[in-house]
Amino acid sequence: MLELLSRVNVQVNDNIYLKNPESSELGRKIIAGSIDLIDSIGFECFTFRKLGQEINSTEASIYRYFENKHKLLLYLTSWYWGWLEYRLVFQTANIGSPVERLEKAITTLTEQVEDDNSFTHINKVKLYHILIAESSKAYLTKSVDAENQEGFFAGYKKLVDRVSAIILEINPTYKYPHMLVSTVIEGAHHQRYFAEHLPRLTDSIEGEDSITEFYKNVVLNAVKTQ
């Protein structure tokens, strides 16, 4: 599977960037450096000036790829959702039972990400940290409606649609599949954050991934048929 994932070309809406960062060595350095820096100092403190210093380039050169740091965050989150959907497809491809596919999908959506070196310029562990701490800042903005019209969140929606379809395969009468799936994704991010920083807001059981097991329990009980 790692070999297949390494060949994946994750598509990002081309209106998010001015120049595709995958098209040049500098562009890939911008992506790699931004992941390192945002993971280190946080999105609020991140600037293109600091990124330029990090990658030994100029602030102006970064602006040739992205209009502002918000668009860069949109690129990183969009890339992650696209990659996660590919991963989910591979993980569930040969599973016949929809219940087992749903269990595997929940695991894929909620488990901690490990770097498999399938993309040499993207550290997926650090990118996952950014998703946990910063991803809501990509859409909790005054410009969200206009950006939604431009399709900037299509990758996230497609991922949710895919898992929602499995839920409806199990229980066609279940009324809230998209709400359930998006709650699992966002909730798992919050629980990972709590586990690291505010542990009294979550539960940790030795010998299991409590977050993944919790959401399996929630989802399977919610969608089960009588």
Given for the second form:
2 protein chains.
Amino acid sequence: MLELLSRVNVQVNDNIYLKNPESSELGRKIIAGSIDLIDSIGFECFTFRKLGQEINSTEASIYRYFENKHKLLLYLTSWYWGWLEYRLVFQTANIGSPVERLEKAITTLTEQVEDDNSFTHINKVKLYHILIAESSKAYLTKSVDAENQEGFFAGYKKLVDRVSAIILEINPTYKYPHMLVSTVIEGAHHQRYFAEHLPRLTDSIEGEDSITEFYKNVVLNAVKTQ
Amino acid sequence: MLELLSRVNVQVNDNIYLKNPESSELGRKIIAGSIDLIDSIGFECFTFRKLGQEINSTEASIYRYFENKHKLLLYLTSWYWGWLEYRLVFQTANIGSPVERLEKAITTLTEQVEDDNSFTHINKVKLYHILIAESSKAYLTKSVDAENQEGFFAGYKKLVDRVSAIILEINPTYKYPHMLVSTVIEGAHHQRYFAEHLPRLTDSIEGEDSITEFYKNVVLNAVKTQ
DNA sequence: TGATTGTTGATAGTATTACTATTATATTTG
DNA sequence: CAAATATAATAGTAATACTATCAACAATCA
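May I ask for the structure of the form predicted together with another copy of the chain now, the form predicted alone having been displayed?
Entire complex below, previous chain first.
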């Protein structure tokens, strides 16, 4: 099943890029290289010049694929949301009980991404690390409204909607399904970041997966009552 | 009481700045001006050159107060956590019931900051707006560990600890008080941002304060059960 | 086959950013 | 009044975030 998943090609809004990076060898090197480089030096220090050196190409060539590094970050995060939604659909298929389905969904949304041995150019573990540390920078900008209009955040919204629908199945009168789901997704990222860098803001012990347990607990209690 | 609060001077770790901006007229203009400017053009577009023009001073003069714009953002966020903690202490004083105290605390942490008529150089409404859109950029950097060592995030941690203590008063066996509190603080910022820019990720209606209601509900249910 | 088109690499150039350094002048303090 | 300090003005540098041009090569189409 994981192999099957790895071959699925995730769709990304085609106004995010100038030229589809999936369409060429150089394009795939740009994606693979940017995941490595952003993960290692951080988004602020990352430049197209450095990426060019890393992948033995040039700044100008990379600019033919992406207008700027912000668009590249949008691409990576969009790709991730698409991939996550695909995984979610797969992992919650054939579960009759909506409560169990919700539990499984929370696990998918909050669990640590492990190496999936898929051997594509996209390193999921590093990409997840980028999502944790950089993804909010993709929408915390002055261009968010224009980019939202163009549909750049559609994948994220779709994912949130999908899990919200399970919540409404369990409790059709629950007032805040979207808030709950987006709180869980963003919260899990923050908690993983805090566990690594600011441990006094969390109670998570490295190794143990208390983050998933915590959010399952929060969601089920919130949905059941009220 | 609000007047009293406005006169309190909030303490900020003095390694964040080169020269205390509270110590001079120019320093206060730097703070006031940066709040206006970051709120209006966003942290990415904000530069010390533009700030100099805004306050009729120069780039070089501002550099005598802050090493770089990142340190200035750290200053603003630290100041805000200090101010919020002060408000929290004030507003939860003399409430006997810990459940009521927790409810009041969640309100303080999540409610929209309104104009407090304090007439200081710090515009609280704009500062809150900056916290919502920019505060996570203060710690989502490669320098986070070094800066954490220096105590730059102490104010945030202290605030989280203080509310966690109330939770433990209610339920001494609750395993995740810090996670719960940091989830609420960060979550409330995200939800306010989403309500304005990405409404499909939230269920918040402008005007109504569903965000505070939502988090109160989540916290009380999580703390009571388990 | 030969002309056209598209892709990449190489190089260069510009405006802006993120600073640092120097000096003159004004203000405060001792 | 002298000394120290704060600020403004100016200039300069290295890096960043691009844009433009052109040559080399491959693919393709007529």
